[in-house]
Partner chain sequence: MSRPERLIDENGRRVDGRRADELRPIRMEVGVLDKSDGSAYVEFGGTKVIAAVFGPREAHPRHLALPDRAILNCRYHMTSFSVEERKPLGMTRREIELSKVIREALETVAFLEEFPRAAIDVYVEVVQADGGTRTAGLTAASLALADAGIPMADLIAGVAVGKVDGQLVLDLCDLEDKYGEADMPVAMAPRFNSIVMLQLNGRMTVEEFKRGLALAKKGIDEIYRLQREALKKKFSKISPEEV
Amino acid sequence: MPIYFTEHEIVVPGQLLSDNGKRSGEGTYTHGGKIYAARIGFASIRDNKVVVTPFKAAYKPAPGDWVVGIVSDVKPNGFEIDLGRHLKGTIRIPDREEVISTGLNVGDVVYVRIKESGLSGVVIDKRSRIRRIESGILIQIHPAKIPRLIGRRGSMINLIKRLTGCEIIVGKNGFIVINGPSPEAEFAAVKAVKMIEEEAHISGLTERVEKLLRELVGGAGAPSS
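Structure block, one chain, which must be in the form predicted on its own:
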């Protein structure tokens, strides 16, 4: 498909991005069979669609999103989950005995899936596995930078995992848990994530991230699991 931008190029509203209007994705619009940017942000190809990711945008929960949250309250009929930036989610469990059997407590970090989001609030899908994260470092980046952290087909996040040996759980809400084989490995992964957040708009980011990681972990990398 003919495109008129480089990957992660900064674009402005009205800028021509592609001649193929059928590939219009989030943050774009079509006119005369062509795709244009609908907002200021980073242009990229995602799932064969042209998308524009804004610099700063509040996370908008959507059904099917996997997020990292913190249990902020235990109620007779479920749990309240802090999803960051004043956003709360609810796990509704009518059976009090089932609430107790989950073993969740205030302060626990969980990885959960959003069932629905609307005027009634954000509801967590209790039928999906609610994973309590036992260890690791919890950090937060701007949700708009999550696609850049993941990379095309997972290329960026897999690079960090491979070179540090860390398990990295990424929530679409911007919360990230990093659990590595050593404090040094975790520190390297955190530094890489923060570099991506700060330099997402600058070309050559993958090479800079790899260089940083090889300097911090000694260049040997970690075996794939």
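Bear in mind that the values here come from a model prediction, so they are computed numbers and not experimental data. Numbering follows the first chain given and starts at 1. Note that the rigid core is defined as the largest set of C-alphas that superpose within 1.5 Å between two forms. Compared with the form predicted together with the partner chain:
Hinge location among 125, 54, 197, 98 for the rigid parts moving between these two forms, by C-alpha fit switching from one part to the other: 54. Superposition of the larger rigid part on its C-alpha atoms leaves the smaller part rotated by 49 degrees between these two forms.
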Given for the second form:
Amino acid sequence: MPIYFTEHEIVVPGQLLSDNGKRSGEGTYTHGGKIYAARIGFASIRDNKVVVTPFKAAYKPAPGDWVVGIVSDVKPNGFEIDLGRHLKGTIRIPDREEVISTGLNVGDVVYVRIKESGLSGVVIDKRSRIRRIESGILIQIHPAKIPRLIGRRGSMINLIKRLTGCEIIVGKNGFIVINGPSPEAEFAAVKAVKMIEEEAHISGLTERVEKLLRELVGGAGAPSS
Amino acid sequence: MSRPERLIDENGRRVDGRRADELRPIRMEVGVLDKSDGSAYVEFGGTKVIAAVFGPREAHPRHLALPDRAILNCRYHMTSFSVEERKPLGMTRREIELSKVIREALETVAFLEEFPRAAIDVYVEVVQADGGTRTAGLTAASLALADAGIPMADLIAGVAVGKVDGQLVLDLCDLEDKYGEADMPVAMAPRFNSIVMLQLNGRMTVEEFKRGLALAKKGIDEIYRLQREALKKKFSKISPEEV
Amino acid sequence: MALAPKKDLTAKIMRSKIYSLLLQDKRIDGRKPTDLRPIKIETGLLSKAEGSALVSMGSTKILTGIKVEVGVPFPDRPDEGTFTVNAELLPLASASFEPGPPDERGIELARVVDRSLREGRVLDLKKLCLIEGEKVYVLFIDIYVLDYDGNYFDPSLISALAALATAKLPRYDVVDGKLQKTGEYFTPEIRSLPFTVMVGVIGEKFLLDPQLEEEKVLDVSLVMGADEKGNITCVQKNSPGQVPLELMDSIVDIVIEKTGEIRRKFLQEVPVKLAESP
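Can you swap the form predicted on its own for the form predicted together with the partner chain?
What follows is the whole complex; the chain from before opens it.
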């Protein structure tokens, strides 16, 4: 198929990518049988489709996603959870007494799983435990950067946890809660997360994160395992 | 500011020394503000605008939300000191009209159906006005939308053409806008070779109108090139190895 | 009636985190409780405004422009020029700012800056008189918040002062009782440089120049200012909540010290020589 980009080229909305409209994938659209970029990102061919991996994209909730949210409303039949920007999740609890017995209130931070996301909005899975987060620094990063923060098989997030000794809860919606053994350790973890957000696509990221953390906490955040 | 004796001299030079088909020096920078989801600064000579985008976010008030797509809101606004005579605070009728035509232009390229029930808010702030603020504002707004990660069919580039001392000129400055015979802001989605904003203030012959559009297209092609460059520049530190 | 703007949703855990850090003299961004964020000042960026300044304090960005007109003096001050201050929290600065006429926050900001300039006796208004009882310079100082990451007060006053100190006012000759532009310009005399520092209180602790995450969880906040002579030129308790009286002595001391720090920075960045004050 004729393509008009080099592998991993930065492309912008409207840029012609291919003549073969049948192979239009994520981040692209077709017009007149041709494929164009719909977002700014890297163009590549994946599974025989032309895709654009966006640098920025709003979080799209999917069933099974674990997210961090802030309780924004308490109603007789459940809770409304703020998941950032335009997203509200609902926890439906038919029984009023049960709503009260959860002890949740506006401003509480919770770690929950999405059951469904569709025309009726985002519904939280009640069967998975609704975990209230009792303490920590809550920060928000761009949801598109979450996969990079986690890394291959959790390599990046585990590196930060190991070097700082922090517990880090990552919501797919971009909300992150950090709890550490000391303010310095937490501060180092926050810096590392921000570095990943800003430099997610610059090569050598793992090395830079590790270097930053060793400078900040000397890798002594946690007892070596 | 008074009217110069001639807006075009015997050598065909304009008040600022440009030829008829020449753009002013253009500067563009993407991602200039921290707290918005996307932003851009655009300068066409003395015209300076900032645009910022918030969203997709919850639509307010909620009854305005649409079940199948996002609503796009737009506000074009000028700072009080952007013009020669201080502009009173608050939105003027002109600003409300321009907000509408800018919004309608952006709606033609943004894939709003990707975000049901949400709102995308676009704010254009004119920091200094020296002619062509709506087209510079729209040019900046489309960069800010792209920077915010909103899927779009194309960027939008705009420029004003006009008639000055009987001649067609590209990218009017304030003096030419005030004392010329016509001002025609044009914006296009260059990928589709289509017009997304078109207004006329003044009078032209049919032949002038047609030539004016062609002249605008020439400027727009150059502006579009600069837009793509500015967007890519913001992310140029990036290398793909770790995607 | 001043309607309370919608309050942002804040996570309760952030308040306890920020407070517990404060107990250890620490903050979430690594600052000490009394550290200010880095200040950047740029002047003379605009040509249609007679004066302009872009000031950032951390990520908070403020643009101020000054427009000058000739107008009529107030009847009770026939020999003095006038100035007014306006402020707008532009919706492009924050997801929590709404388009529309300035709400109570914008008006409060304008008035706090206005009082600082007035009580600080920054301008010699008598030198802005053209024809007594008839014509005086009228200065419009318009402040726009462009990017809001907490504490828009301190950088707004810095930008108003920087715009004033670098403004170019057209000079006029009085010929047969009429004004004629000479084509020359002058910079108004600056007699004093009052600055403010925003103080945030949590429990029995306080911090200075809160960034947004901190500002959202403060129990109460104050904006306090002082001039180079150590006069208090501005005080505004600007949020609900109660300030423990026993904190005030140390707050006043630190405000004097930190406004001095801002003043030194200002004098490095902005070409200004203080005129003799009366």
